[in-house]
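Listed next as structure tokens is one chain, alone, in the form predicted alone.
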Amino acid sequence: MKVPTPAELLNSDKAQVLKDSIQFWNPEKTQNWQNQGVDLVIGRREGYYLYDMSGHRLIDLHLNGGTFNLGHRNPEVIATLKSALDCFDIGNHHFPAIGRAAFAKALVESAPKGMKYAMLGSGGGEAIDIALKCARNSTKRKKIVSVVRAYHGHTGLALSTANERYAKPFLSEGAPDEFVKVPFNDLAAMEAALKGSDAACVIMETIPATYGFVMPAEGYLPGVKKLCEKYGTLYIADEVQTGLMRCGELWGISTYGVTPDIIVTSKGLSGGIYPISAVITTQAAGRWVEEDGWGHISTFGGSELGCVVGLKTLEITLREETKKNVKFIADYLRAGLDRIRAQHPAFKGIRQRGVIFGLEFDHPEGAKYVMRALYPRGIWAIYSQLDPRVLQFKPGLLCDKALCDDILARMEEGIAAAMKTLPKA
């Protein structure tokens, strides 16, 4: 078997890559993107730029859900991984480890007051499963409450909390008395689900991403927390997409004045370089680690290389200049987007928290038209799968003014072009 070098892979024939993707990987997804006019096979990538194998350059405003918060192939993160390879490998998940101890400590110390343990995984879905198991163990209850049109990953328990779009194909909708879904921003419905004092936890993304970044109503998240306390239910904050400074603070939930019992983080924690995820818990929520340390086992969860990369990612994210830059980007891009929106009545609204933006259009699939118009103009941003009226617009934490100006110019041109082709709703 001849193994191609990375350089040879980058110089592969694009048509052959697409053919092999259809034959051996995922035919429906591959063809679906082709049908939507997104003929993308990512080759070279650097900073906040992606390059199609054909050479077409795109500014990445999708960031794979925040995985590339710090840009593609961030040089500091790469240097850290290269250095770590001189000393570490994945490690052995059964034993205490230098990297895991250091990373877990850093995570707990950076979390809201009252957190005690950090359990480590390899991806977001696994981390959600750990969090749900923590809640069931701590409360001795099985019922899990999530929101309608939720998405928390594609693993076992996590998939049962999701919208049927994801759960139904795998028969993972869960028993109705164990997995209950309520509308977002509806405190009365949430209380109805909790008042039996039989729910182990409520799990919510602080701002539901796949639902189009619907913003929590004033007082909603604190209200959910109070209901959880009233009925003995744990609050799990899924911060996979809203954490790590995307809302303007390290944890998005903190910007709403809520301290959850469990925080789940992943994606951006990897620096876009090495898979890692974490579940940060209070002592009560994580008590199983005091009773049976084999309660969750993951060979690659919290690999030592991933922990070293995660430490560097956390350090860059927590820098004061990073926080200041996020504030600048959020304000500067919002002003530019407001100006563009004023020119187009069908550009209905902007949902924003920090550098999380949902651009809402007055057509049931408006964001699909905008995505297609932006793509040839060098912008990669994707519509929300559970609300295709909304375009997910996610600039990176380290963008500078010049890049923001370029983004706004391309957005203005692309949105104008899309509005001309947008059918009447």
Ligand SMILES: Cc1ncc(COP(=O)(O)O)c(C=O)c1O
Contents of the next structure:
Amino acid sequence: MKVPTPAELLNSDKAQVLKDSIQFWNPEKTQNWQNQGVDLVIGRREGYYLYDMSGHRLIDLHLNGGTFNLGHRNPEVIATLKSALDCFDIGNHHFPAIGRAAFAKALVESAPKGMKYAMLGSGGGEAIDIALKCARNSTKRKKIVSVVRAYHGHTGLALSTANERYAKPFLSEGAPDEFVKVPFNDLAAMEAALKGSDAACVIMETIPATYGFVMPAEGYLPGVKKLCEKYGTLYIADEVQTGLMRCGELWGISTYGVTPDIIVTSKGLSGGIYPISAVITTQAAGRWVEEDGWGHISTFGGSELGCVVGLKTLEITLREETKKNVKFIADYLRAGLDRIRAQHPAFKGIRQRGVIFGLEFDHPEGAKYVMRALYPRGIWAIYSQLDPRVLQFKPGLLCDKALCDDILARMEEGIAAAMKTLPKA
Ligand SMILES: Cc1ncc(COP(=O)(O)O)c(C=O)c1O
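Alt. form predicted in complex with the ligand, vs. the form predicted alone above:
What follows is the whole complex; the chain from before opens it.
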């Protein structure tokens, strides 16, 4: 077999890549994007820019949900991985390890007070499954309460907690009394689900991303935490998209004054370079690691290369200058988006927490129109899968003013063009 070099791969023929994707990889997904007018196969990538194989440049405002918080191929993260490759590999998951000990310590020390352990996985779904297993083990209860239209990943338990659109094709909806779903922002429904004192946990994205970044109502998240305490249920904060400074603090849940029992993080923890995820728990929630260390086994979970990269990513994310920059971007882009919104009545609302934005349009599929208009104008931002009225707008933590100005100019033009084609709702 002749193996092409990475440079040769990057220069391959786009039409052939699409053909092979249809033939050997995922025909429906490949064709679906083509049908939506997004003819993207990512070639070069650098900072907050992506380049289609044709050369078309896009500013990345999707970031894979925060995976590329620090930009694509962040030079500091790459340098760290390169030097780690001189002495580490994936490591052996059965033994204590230098990288894992250092990374777990850093995660616990940067978490809210009261956290004790950091368990490590390889991706978000696996980490969610670990968190749910922690809750069941700790409470000896089976019931898991989640939010209607939540998204926690496609692995075993995670899939059953989420929207049935993803669970149904794989017959993974789970037993209805085991996987209970309640509407977001409804404390009465939450209490009804918990009051039997039989729920192991409530699992919630701090701001449900795939549902279009619906903002938690004033007092809702603290209210859920209080109910959890009342009924002996653990609170799992899925911070896969809202963590790592995207809400203006390291953990989005802290900005709502809630200390959960378990925090789940992934995506951005990888620095966009090496897969890693973590579940940070209190002692009570993570008790199984004291009783049976083999309770969760994963060959690649907490790989040492991932830990070294994760440590660097955490350090960059926690810098005071990063936090200051997030505040700047959040305010600056908000002011610009408000100006654009004032010109278009169908641009109905802006949902925001830090650099997490959901732009709401007055049509059931409004954000699809906007996404299509932005694409040729050099912006990659995607509609919310579970509410296509809302465009996810997710700038990176390290964007500078010039890039923000460029983003706003392109958004202004793209939204104006989309509004001309948007049918009346
Ligand atoms: C909020 C949230 N939780 C969990 C996951 C699952 O992460 P992964 O795709 O790494 O399994 C995702 C992925 O998009 C997510 O957005």
